[in-house]
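Just one chain is shown here, as structure tokens, and it is the form predicted alone.
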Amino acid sequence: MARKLLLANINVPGINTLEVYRQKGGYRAVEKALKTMTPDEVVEEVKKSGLRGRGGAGFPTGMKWSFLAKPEGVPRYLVCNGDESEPGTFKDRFLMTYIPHALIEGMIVSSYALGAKVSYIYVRGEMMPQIRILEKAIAEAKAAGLLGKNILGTGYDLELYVQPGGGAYICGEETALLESLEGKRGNPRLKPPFPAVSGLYGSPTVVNNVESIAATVPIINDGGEEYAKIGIERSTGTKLISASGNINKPGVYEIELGVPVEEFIYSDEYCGGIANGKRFKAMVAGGSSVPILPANLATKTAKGESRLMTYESLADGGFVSGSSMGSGGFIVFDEDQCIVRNTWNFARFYHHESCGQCSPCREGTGWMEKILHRLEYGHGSFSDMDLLVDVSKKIEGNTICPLGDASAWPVASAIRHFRDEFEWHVSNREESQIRNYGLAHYADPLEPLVQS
């Protein structure tokens, strides 16, 4: 069995109320550096435990804290970045809604370490059942003592907010949740300044994901070396996943970073293999943004190395035979599953999510759901895949944030991997048109659909 950190004591009853939690070592972190640690140590014990970020960016959490500046009388924030939006994660949602104090505890201790007196978690706001669980995790926390003024006796004050988030998947990019949580539309801001110069209301912040800040308690639980030996190389501790699609087992499993992916597909103690006895067929590992693998790919690196679920080996070959960790989020196609539908939803959801700002995001994803929707539907060309690798390579690289590259990524390794399948949908019009409108007389998509 493999250890679990975070996840340890989930099928505790009431693990989700503050007295379980503490029955359960809940809120020790917090004592520890509160009363026997200075901020700068809690630092430097996160840096020891090579804790990367879970958002999706990977970066070293403790050298992202080493980077806020600390300039006399100005506050500092930390902001927890609840806005979970990618298609394929859920393993933030599952945290918050299960054992929300392990998340109130990370932001005390987290908060502690960056000087923050005032702290921010940026919920999803289609998220109102969290929401409300996370305002009475804090209700509690602050009732027994551990948030508010002088928090254990220990001198250190620290308010915690929850804030709805603005409806929109732009506002998971960093600078677009500041912009949010100050009431602007959340469009991502030009860096530099960076953040941790000028981030929430122009003061020192630093932007962190949910599982990031939870992970912070074993760390300080249990010492920042000892964290650091679960794992293997630069991918160090535990990692949620996120695990839906054609599996058996889908949900939220807690991984030591290094396990195999064809173990993490077919074990027991994880997706549990191919639902319905099918053949695996393609994944994307790391929630929609990351470029999709087929089956030979996916296990196997182009080395002909047996792929681990870590930000190395994931990412082996780049984005030519790689994908990514990204946020965590695995889904699993099987046989039967048309890739080129499957990435025209991508391509949907990017247009839609787009917030308009860059040209080349807010033109380009229009076009690659167009192209993608006249593929599926029976009504494209052979050119069609040349078009679409040169759209979202003008895309790639020319934006503000990374929308426009988590755009771009899904649509262009779809057509290296699966062309065949593209080109099936070109060969065989009649019967695209067939399976998908029911009858085989509509206009192109890229034209007002009439029927005749």
Second form
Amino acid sequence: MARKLLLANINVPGINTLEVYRQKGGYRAVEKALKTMTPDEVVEEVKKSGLRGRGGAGFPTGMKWSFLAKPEGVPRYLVCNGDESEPGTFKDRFLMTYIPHALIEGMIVSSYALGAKVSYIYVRGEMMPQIRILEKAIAEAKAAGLLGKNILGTGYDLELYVQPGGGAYICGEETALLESLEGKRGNPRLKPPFPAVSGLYGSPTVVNNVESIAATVPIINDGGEEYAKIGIERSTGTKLISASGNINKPGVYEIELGVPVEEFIYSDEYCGGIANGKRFKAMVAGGSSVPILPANLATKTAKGESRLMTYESLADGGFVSGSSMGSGGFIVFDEDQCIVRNTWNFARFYHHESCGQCSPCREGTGWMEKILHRLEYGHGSFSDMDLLVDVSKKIEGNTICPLGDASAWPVASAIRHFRDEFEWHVSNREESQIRNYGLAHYADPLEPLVQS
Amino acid sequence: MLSVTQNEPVEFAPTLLAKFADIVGRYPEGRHKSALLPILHEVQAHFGWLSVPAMDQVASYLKLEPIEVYEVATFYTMYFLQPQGKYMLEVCRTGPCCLVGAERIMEHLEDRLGVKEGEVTADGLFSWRGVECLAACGFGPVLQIGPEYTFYENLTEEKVDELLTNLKNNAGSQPLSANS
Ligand SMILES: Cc1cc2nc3c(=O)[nH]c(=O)nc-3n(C[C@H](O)[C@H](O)[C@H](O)COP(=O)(O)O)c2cc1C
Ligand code: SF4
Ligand code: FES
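Switch from the form predicted alone, shown above, to the form predicted together with its partner chain and output its structure.
Let's see the whole complex now, leading with the same chain.
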């Protein structure tokens, strides 16, 4: 069995309460950090752990913390990103629902490291039940002297609040989140300045994902070096993977980074194989924003090596034959799924969620949705695939925030790997309305369909 | 779009105002605008939707221009700018849920309720709509019902029928909105 650092006690009855959480060793990291370490030592420990941001970009957390500006007399803020709206991702919700004190404890340790006196957990508004759970956990922690004034008699003060969003994927982008937290529309800000210099209310701010913050607890308890022993290369520690789609056991799994993709899909410890005895067609490794891969490239790299669940291995091959860890939203497609329909669905999603500030994103996502809609419904033409790639290239890199890129990559990768399926929708207009294309050759490891 | 025809004046009950005060207390001095999204959720939970007079009241409470409230209310998808059915069933329609049958669930709802997406049933009880990924993709198809956003997971046609029956039977036991 793999080591579990975040979910080890997930099945303990009552683990959502402070009492049971403490019985299981909870809040030791707060005691250790606040009583025996300086804030800089906490930052140092997180640096040593090699922890990389679990929100999607994978930026090293300790390094991000060390960039935080510390001008005299100006407050600093830690804001936890609990927006979790990336299609395929549901680990943060899971963690907040079942083991809320893991996040609260991480928030205290991290706020202490950054010198924040007030911190916010921004949770998407639809997670009202989780907001109530967190508020209850905060009240419990406060009553036990773990929050508020003079925590555990150490002289450190911290107030922690939960802020609901209003329903907008874009508020997961950190500067849009800060705008939203200031009571405004969620329009991403131009960078620089970066939040580390000018974030919430113009003050230096760190924004971190729920899972990143929770991971600081085992890092402080066991030490950064212990944490870094798990995993491979620059992919250290454990990672929560949200597994969905056509698998026998969808759910949230904590893996040690480095598990082979094949094992993750087929072993009973994780997804338990493809559901209903079907065959494996495709996978999205890290949420809807990352490139989709056909089965043959999902389990093996283009070089024929086993593909592993690490930041490096998932990205092996770049845009030609690789994908990305992203937020760990692992979506599995069986042989009955239509790639054109799914690509259209994702394009519709990004069009719906574009904040509208940049024309390439606002207009381009709309065009992609429209073109994919006509392909899916049998009105497309052979030139549409090149048109889609052309539109996606014109969005990529030309926008204020990465939502533009996120909308372009799924479309470009679907056409790169599944072009014959798109073409079939054009050459078999009627047939494509009554049946799906099926598996074709995608599962054949000897014949990777890679074009450069 | 804002509803400009339904504009009966509203007044916020003391219980609601107490919640507002609690929310404003979470932010540093002078940063009370941060309270806008949470306060709009409270107003919607109370009245079922956001009318222009209600938003104007929020603006004056937070000492904002009304347009600052409208621009937020129109940006975010959770705020209803028109009255909805007592139960607004929001079904996730994004990719991962579609892999496991979300589209069938939406068709079934439309069939059973006899109204299109966004419309209200004649008895005022139900409306439904598709929404984007609700962070429950492994438990799809999934729908949620505000204002507490209770989740119903791993939906089948049978489970939807059962849910509709239960909601209908319980409908009388709670007031239509906390206000009426
Ligand atoms: C369109 C978009 C949506 C995002 N959504 C989320 C999200 O829901 N949760 C999250 O933690 N990060 C999200 N991010 C990444 C954040 O901008 C930010 O990088 C992250 O919260 C930093 O935390 P980390 O360093 O701990 O990963 C999103 C980014 C973009 C561009
Ligand atoms: S890329 Fe899209 S979502 Fe991001 S700021 Fe521009 S328009 Fe808004
Ligand atoms: S796709 Fe439906 S909850 Fe994520």
